[in-house]
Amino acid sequence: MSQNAAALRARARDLDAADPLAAYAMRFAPGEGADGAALVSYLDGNSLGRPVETVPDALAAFARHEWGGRLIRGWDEGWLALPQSLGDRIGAACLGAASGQTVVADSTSVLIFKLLRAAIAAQSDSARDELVILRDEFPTDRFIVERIAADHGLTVRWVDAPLEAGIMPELAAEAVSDRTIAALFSGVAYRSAWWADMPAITRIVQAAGALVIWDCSHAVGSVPMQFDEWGVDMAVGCSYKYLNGGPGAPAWSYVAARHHAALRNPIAGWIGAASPFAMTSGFEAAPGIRALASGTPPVLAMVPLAEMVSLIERAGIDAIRAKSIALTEYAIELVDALIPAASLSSPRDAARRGGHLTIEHPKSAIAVERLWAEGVIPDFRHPSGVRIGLSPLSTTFAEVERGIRALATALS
């Protein structure tokens, strides 16, 4: 090993040693390799974040007890409420939002949809016919904006960012205007973990009379939000990243209270009704945030989001930013310095970056690959990114070190 690759490890050891958080990287399930061996490395926890490591025991106790034991009166005792219960305690801990604001429900895709057309209903203003949001934004929030625009008659407005930055506010001023119904926007960015500056795009969308809609996938759990300081309109996001509930988990949606009243959910199922079990022939919608429910909540789903929120509310979405700070620039100092070949198509302000990074190299595609094969799993993105997703709860610098020295090998 030369003298610059044992400082890089030494130097992983103490930032794991000094590390405040390092005890929770046990409370994990750690992964597997090939053929059953311990996985090397773990960079992929903005895709699909590790369970912790009391899922299994708090899926059975829950099927033995609560589903197996209580049956239908778990409805009653606890279920019904879940959805916003739970989604308080992710607005309290991550979102920065008062209670009675946030719901867990239905899929990230579902509920921008759902916003996005209870944003139309709201809008009045008939000479309002556009939808803003950036030309390279991760695929389901264009595909939805898309078929909505041309199912209302409405036009696009395509918005385009540097692929190593996201949404600006210089880039949201020139893009709304007094024909913006609503902006779709990623508070941290997909490919580039590039961190939008969410109050003053806020500002200058609302100031333009429309309402901003924020894709927080990327960014709950890994940086800190204030959405009730901010004035935000409305925000989505998943919770298998950063708040590793599991494949497929259920997502949440937040609405600011003042637009309670006029929030109209385009899928008016039973449990978003005011009386779900008067069984009544006419919808009256449920008031507050219940609106914007529709089917059966995903009870069993969000048993394992719920340990991992419990996690968060320990640990503080401060301490857990720092600790993300940490990690993406001991990555960054670590790709410097081992493969020179690359570029860093994400910030390295630290301010304006989120929890991963993305690295460009021509062989990106084989290496990851390669890597998968060898138990160090990051992420490939077309035509040419190597992402790494640090999740600081889970992660630690030596397995960061690891990571990196095995992409530097591969990419070689």
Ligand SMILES: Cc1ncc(COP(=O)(O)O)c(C=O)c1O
Contents of the next structure:
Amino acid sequence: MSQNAAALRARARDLDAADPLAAYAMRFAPGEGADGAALVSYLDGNSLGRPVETVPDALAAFARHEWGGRLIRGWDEGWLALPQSLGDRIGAACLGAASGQTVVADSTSVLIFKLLRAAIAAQSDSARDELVILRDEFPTDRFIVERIAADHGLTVRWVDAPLEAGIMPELAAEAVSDRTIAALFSGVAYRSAWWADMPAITRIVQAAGALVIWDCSHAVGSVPMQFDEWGVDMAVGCSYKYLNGGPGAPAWSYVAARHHAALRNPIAGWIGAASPFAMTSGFEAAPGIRALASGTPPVLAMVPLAEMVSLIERAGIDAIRAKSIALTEYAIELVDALIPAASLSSPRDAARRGGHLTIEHPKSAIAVERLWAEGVIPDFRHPSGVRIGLSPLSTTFAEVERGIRALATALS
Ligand SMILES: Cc1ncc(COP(=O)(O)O)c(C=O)c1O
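Coords for the form predicted together with the ligand, given the form predicted alone:
Then the entire complex follows, led off by the chain already shown.
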């Protein structure tokens, strides 16, 4: 190992020793490496977070005592209210949202559909006919926008952003007009990790008379947000990344209280109705954010998510963000020193960067395949990106050093 590489490794030890959140890393499942050996480095916490170590017991206790013990009574004793009560906790811990505006339900894709349709319904007495989205937005967002536009005779206004960035105020200002119904943007871009200037862009979209919908799948639990203060209209995000809710965990959605009275859910199911058990002949929407719900809440799937929300509440999102910046800064230092042939397609400015990094290198695909076999788990992003997700509570600096050193070897 070169002197420089040895110094970088020593820095990992120092950084871990000085990390005020270091003890949290022990509170997650360690993962298995190749042939039952320990996992060397998990760099995919932004795709699927590790389970909190209490999850197996929490699930067993739920099955034994709540489901197994309380049976049908559980619905009245808290399960029916769980989408809102857990939503409120996510809102307070991560979104800067006062209670009554966040609900846990469905998947991100389904909630994006619901919010876009609700935005169209809210603007139905205008002549507006455009939906705005980035050309490089996450596929599910684009596909849903395109399908809704086709079904409703609307036009999609595509926005182009640089590879290493995402939506910016000047791009948003060019795209929105008196034709815009809604703009759907990512808070943190899935490829580059560009953290958009959410308050400025929200103001720009609203000044054009349109609604903004933020997809915060890569932002929630990683960067602090202030939806109420920023005047956000609507937002959505998944909970299996930095919220560690587990594979297929339900998503969450925020709708500002000022939109509740007019909120029209296109999937008018019984749980979104004012009195689900009155078995009424016609649909009357529930007051408040529950109007966005449709069917029976996925109570079991919220158990792991609640364990992680408890950890975030304890650690605090500002401390999590501080560690996230330190992790990505250190990772960039490693990439620059150990992989000179790679380029970064993520912002170097920490203030504009979320919790992950994408590194471009022509040998990315083959290197990632090899690394997975060795118990080093980054992500491959077509066509040439290695994406490294550094989940602040569960990732150590030593793990980042081991992972990027292995990546350097695999790429060489
Ligand atoms: C930005 C973004 N939106 C949406 C999704 C996916 O949503 P769903 O949970 O419906 O699969 C992802 C998944 O990685 C994502 O990164």
